[in-house]
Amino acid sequence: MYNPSAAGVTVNTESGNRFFVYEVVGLRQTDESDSTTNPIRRSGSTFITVPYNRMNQEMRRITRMGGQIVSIRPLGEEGTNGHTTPTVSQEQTQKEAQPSKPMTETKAKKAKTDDIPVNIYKPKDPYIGKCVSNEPLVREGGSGIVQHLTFDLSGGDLRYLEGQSIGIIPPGEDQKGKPHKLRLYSIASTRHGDHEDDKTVSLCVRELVYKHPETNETVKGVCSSFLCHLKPGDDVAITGPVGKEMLLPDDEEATVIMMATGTGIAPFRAFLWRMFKEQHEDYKFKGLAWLFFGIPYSANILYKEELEKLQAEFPDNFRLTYAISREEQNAQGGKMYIQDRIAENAEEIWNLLQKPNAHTYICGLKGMEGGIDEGMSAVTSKQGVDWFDYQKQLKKEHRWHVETY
């Protein structure tokens, strides 16, 4: 999704081509670990030559796979008796080796900004990654194009959350002969990627076309152009990531309200892959996640198989509420949007937001906020509560969080 309220690019990290060899105690027998050269049965070490550039991934995928890192050393560097000579601690590999953990904004625990990762890559000197793959999220009888591009970004050291953005600047030069500016998108990967490697990150992107409104011509999106016929291998400037507002809860028995149109869909696709389809020792998800997403045809909606697969395996913790707004009706005989679904629901949604750990995120089109505040209202005025008095208390507690354009 196109994301251009979020703000924030400053500082590169340093890279570089040296290598490092890990030794490495404890790894689990994994079909990842199994794929190893390293006799991991037969002995009690296991030997891993990892560049500078991948090191904290590194510690973060062995760590992952039950390992411990006893010690680490440049390639080729050897202590007497031809022992490995250990450069940093066991105490500090471990304490870095450690996987990020899954950020909160809730009041009682907020996330520590020094966890969030924030503008590794600024657009001065952006990451070059390559395409890896572009897939077409709208079938036949759909409205325009939206893809889902995944990048690699193997070759440096951007990390990121879920619930962030990153930046893609178009190539070329703007009309006044200066590059272009970059342009933020949500992500829709969780930290660890499509391929859960932690070597890629993804995008929902929707191709922009829109009639000039002086010469009538059709006119495409510089940047979104780009993106979405763009070809596997094909380079890609990176900058980022950017984020603080739409970051998922680290409490595992929250009950999460995501509300979505379109590729505003592209950070509730990473929460529900991190609640539900990957497996984590030190977050496993047993709240409530409702997703209510509005689309204008069947056919527009984004990751179909993979929402309804997930709600089928997991029916009482995953609900899944559709709008379709040139396909169905509202009460009143209108289009249905989401707001209307919204009001449809809104007693329950309701009754779920006085939870103390109850979460609701909005991402897509700004238009939606106004329709979800009426059917709140409608029913907390019952309630004898003044719903914006209420959202203001919601925000406060930083359990409201909004990402519209």
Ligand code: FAD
Second form
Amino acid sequence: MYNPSAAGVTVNTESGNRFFVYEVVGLRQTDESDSTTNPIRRSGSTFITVPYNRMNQEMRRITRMGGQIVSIRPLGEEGTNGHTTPTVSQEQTQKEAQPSKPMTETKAKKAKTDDIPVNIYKPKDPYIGKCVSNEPLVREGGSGIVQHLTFDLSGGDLRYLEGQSIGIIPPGEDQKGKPHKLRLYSIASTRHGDHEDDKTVSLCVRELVYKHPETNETVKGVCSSFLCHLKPGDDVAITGPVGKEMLLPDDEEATVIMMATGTGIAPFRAFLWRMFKEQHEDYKFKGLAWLFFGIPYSANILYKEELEKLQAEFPDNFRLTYAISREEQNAQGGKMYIQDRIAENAEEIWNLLQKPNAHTYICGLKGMEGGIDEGMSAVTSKQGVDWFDYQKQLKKEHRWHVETY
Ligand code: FAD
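Cool, the form predicted on its own is there; where's the form predicted together with flavin-adenine dinucleotide?
Every component of the complex follows; first up is the chain already shown.
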């Protein structure tokens, strides 16, 4: 029987709420293996997350099902020096080996962090770029104005990575007579830009329009209106880039689950272009990308053609799931929101999340996380796992990324 203590895995008896990820091979489907609670795969490894207080029980169950645990990884475990504890392999256990020092991984992470461009242009001295193009993204029958904008960067040295944002300073002054403050926008292009010449940056911007709660007057957002009505050749003041939360992992085999509402699609367009559309020497994506995209009408599916083309070309590596709230119904007959699609697929998502290289990204409307948590809680509670504890661990491991506004 595999014994985590003997393997040198730190088991903290006070930590009933900690989790361990078992990598298991050779599981066979039996009456006991309930596919609603266990990820079973015919080949390769299966990853099973187990709360500390159920470790022995789960080991016995895996053995009864013919499975062999090849490694146990404490989920989100950090050593005293702040390094992530490495996976402990079965071979190591047999030799009573100590976990090897995790320096390489840490150094790699550090080096990568140093490489992230930030604040190349500050608000006091922004880069003045030119609008190259400004195209509508909402088709007839859709709601609101959402534009795809591209700016020329060739006159400066602004560079950025997929998942970062830039600031835009709208011209003019606010009600207090002070220059407008910058607004952040997620970058919708890869680091190479839409023309793949490293000379542009693109955004996906919704014009904010609302009724003033007291006067009932229609009010338009300052910066989003400015951007949505820009003409090619117009100047735009750009700052940044900023943001380290939404960066794409380097791992070409990663599982990347993306959940977007509306303009929250922007960073994911950049991810998908990098994964599938562009050719790189040093990054050839071979993992799984799964995009959940919530919009009100099918005419609001931003970048619809691009997304569906990629999906048709890469069916094994890219899954695309829409939630069209005003046109589709959820199982209860209500509107189909992104959280309903997450709930429908929560079991599969849960299984995917247990792979050590699975990342989840959430981007778009503030408040969208609540429904997602609800859907995930329903599935994990069946296994005695508290979703919020688990999510905390994922955050610690930098595998749960959220940018909502
Ligand atoms: P403002 O003129 O600043 O007006 C906004 C103000 O209007 C609010 O603060 C609120 O006081 C008021 N208001 C808004 N709605 C209502 C309402 N319904 N009722 C009453 N009052 C209301 N936006 C995008 O379009 N695309 C993106 O990719 C994008 N990425 C972002 C990334 C990050 C990290 C962040 C923080 C924000 C992002 N945003 C994005 C939002 C963007 O920064 C702006 O907030 C948005 O464009 C509105 O700015 P504005 O100048 O047009 O509105």
